[in-house]
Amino acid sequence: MVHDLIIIGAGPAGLTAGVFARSRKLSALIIEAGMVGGQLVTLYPDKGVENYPGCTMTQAAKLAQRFKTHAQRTGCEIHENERVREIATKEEHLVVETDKGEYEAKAVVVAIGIGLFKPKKLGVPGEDEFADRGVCYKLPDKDRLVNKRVLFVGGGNSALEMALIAKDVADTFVVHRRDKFRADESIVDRVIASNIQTIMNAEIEEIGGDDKVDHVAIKAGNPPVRKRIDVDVVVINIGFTPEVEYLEKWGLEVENDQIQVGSDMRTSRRGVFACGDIVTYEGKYRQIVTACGEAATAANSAYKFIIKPYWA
């Protein structure tokens, strides 16, 4: 069997690429590493998404529902639990290699939002000691923080809306090495309204406990002076490095561990597609909106790369 489009990624961008592709009448299969929903699911499955259009606030995990439901309701064949290993050619059509089999396509949209990754460290004494034991890189679940003294490091979206989560269960930190978060103005101003306790222009020197974390030491002010906070949790969310060499394996440019693409989603490889946080392009802008503007796009290119209908 040939597929028309194989999906690679069932976050929110391989998911509507996949309702697109079906709405122009293109079999689609999507092919998923973990579980389907991306990110949402897989990092912040409890945190409140207020910014979609349409979804006044509702949690990510039951956002992740919605698109997955959407997508097979559209008819689009959904795979989880299984890893990409390749991208080949076979005369005009491309075969996807995957740990349990092959699949024939004629065209293919990347949607791996940051793809394989690990967590930046901070890369101070007790971080790697503490790991699973009150070191973590991602929300420990809110029943786990209930009366817990919890201290997130960083200043982006992701750190604060953690943050704004455990406020409730639990004595919430914020740590930031900068004057002013990075994060969205409307999140910042729900922190500094908060129960939260944010530090600035500080630094973790230190994670320290015996069987488990008790204390972090850190440097903070200027001029700079170092204290003691005692925690039980340290979420560290300063970002992620995402393992690129299977990108460039699969022959596709990568820029600063992201694929470039141009206005229509298309790579430097024929047939080949991409959407998403693993794209790059001036004025790229990470969210779950602009993924599916992407992936739209993506499955539209495609469309045209296949039919090559007359208008097109």
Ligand SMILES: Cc1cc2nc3c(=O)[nH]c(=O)nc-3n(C[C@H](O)[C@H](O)[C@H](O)COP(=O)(O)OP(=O)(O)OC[C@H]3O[C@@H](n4cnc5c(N)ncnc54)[C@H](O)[C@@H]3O)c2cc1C
The other form holds:
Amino acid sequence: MVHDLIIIGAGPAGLTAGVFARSRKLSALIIEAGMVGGQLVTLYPDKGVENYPGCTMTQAAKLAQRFKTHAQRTGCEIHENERVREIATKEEHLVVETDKGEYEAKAVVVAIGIGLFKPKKLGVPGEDEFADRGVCYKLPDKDRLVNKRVLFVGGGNSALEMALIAKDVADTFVVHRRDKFRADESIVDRVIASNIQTIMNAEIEEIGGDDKVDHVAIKAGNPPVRKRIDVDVVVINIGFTPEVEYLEKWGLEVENDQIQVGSDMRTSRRGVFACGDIVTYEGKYRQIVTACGEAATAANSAYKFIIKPYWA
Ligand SMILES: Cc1cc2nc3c(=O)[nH]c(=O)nc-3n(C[C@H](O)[C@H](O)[C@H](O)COP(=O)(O)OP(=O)(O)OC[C@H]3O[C@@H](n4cnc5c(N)ncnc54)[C@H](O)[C@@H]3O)c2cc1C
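Now show me the form predicted together with this ligand; what you just gave was the form predicted on its own.
Full complex below, order starting with the chain above.
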């Protein structure tokens, strides 16, 4: 069987590409390495998303579920827990090879987000020793934070939004190495107005404890002074190292670990399109709404590629 379109990744971009492919009556198989929903379910299921048009505020996991239901109702076939390893060529078609099988397609959309999420590490003593014993890289279930002292490291949207979730149930600290947060102003305002303790111009020097984390040592201020903060949980949120070394192997032109695309979301490889966090172009803004917009374009470009001659 030859699929019209195979979409790699079932985050907002991949699921939207599926919806738009189906509206043009292309058969669409979406292959997802982990859980459907992408970062919304893997990294911040409990967080509120407040900037997706049409939803003033929705929980990330619920928004992901809506994306999934929408794709399924339009007739997309979705494979979960199946990782794509290779995109080969067979005569005029592409063959997507996974850890479970091989699938032939007329065109492919790559929507793999930031790859398979490898969080950046601080590289300080105690970080590896206390991994999963108090040190983590995503927000633990809120229930596990009740009455705990939780310290977040980072100054972007992600760290601050997680802190805003934790603050309702835990004593919450944010440590940032600069004098200003780089998160959106509306989020920073909410942090400042809350009971979260922010420690600026500060760096973690060590994470310590006995059988689990009980403190961090930080160097803060100007001139820097060393001090100890007693905490139970340290959530490190300083970005992700993309695990996307296979992109070049897939024959795609890459810049800074991201796929270069044209305005029609075409990649350097014939029949392969891309969208979402994995693509780069001037002015790229990594958000759900932009991922979805690019996905609509990618699916439409794939349609034009498949339906030859395209007459519009
Ligand atoms: C903490 C945090 C908070 C955020 N908050 C917001 C917000 O409030 N509003 C907003 O608009 N944006 C927000 N974002 C950004 C938003 O989540 C991303 O822009 C969006 O998820 C990008 O969608 P995507 O489909 O391109 O990628 P992803 O969501 O990363 O999905 C890609 C999918 O591809 C899969 N995949 C990867 N490699 C393979 C492979 N080889 N084979 C098969 N599948 C593979 C992954 O498992 C993943 O499920 C936030 C991000 C973070 C980290």
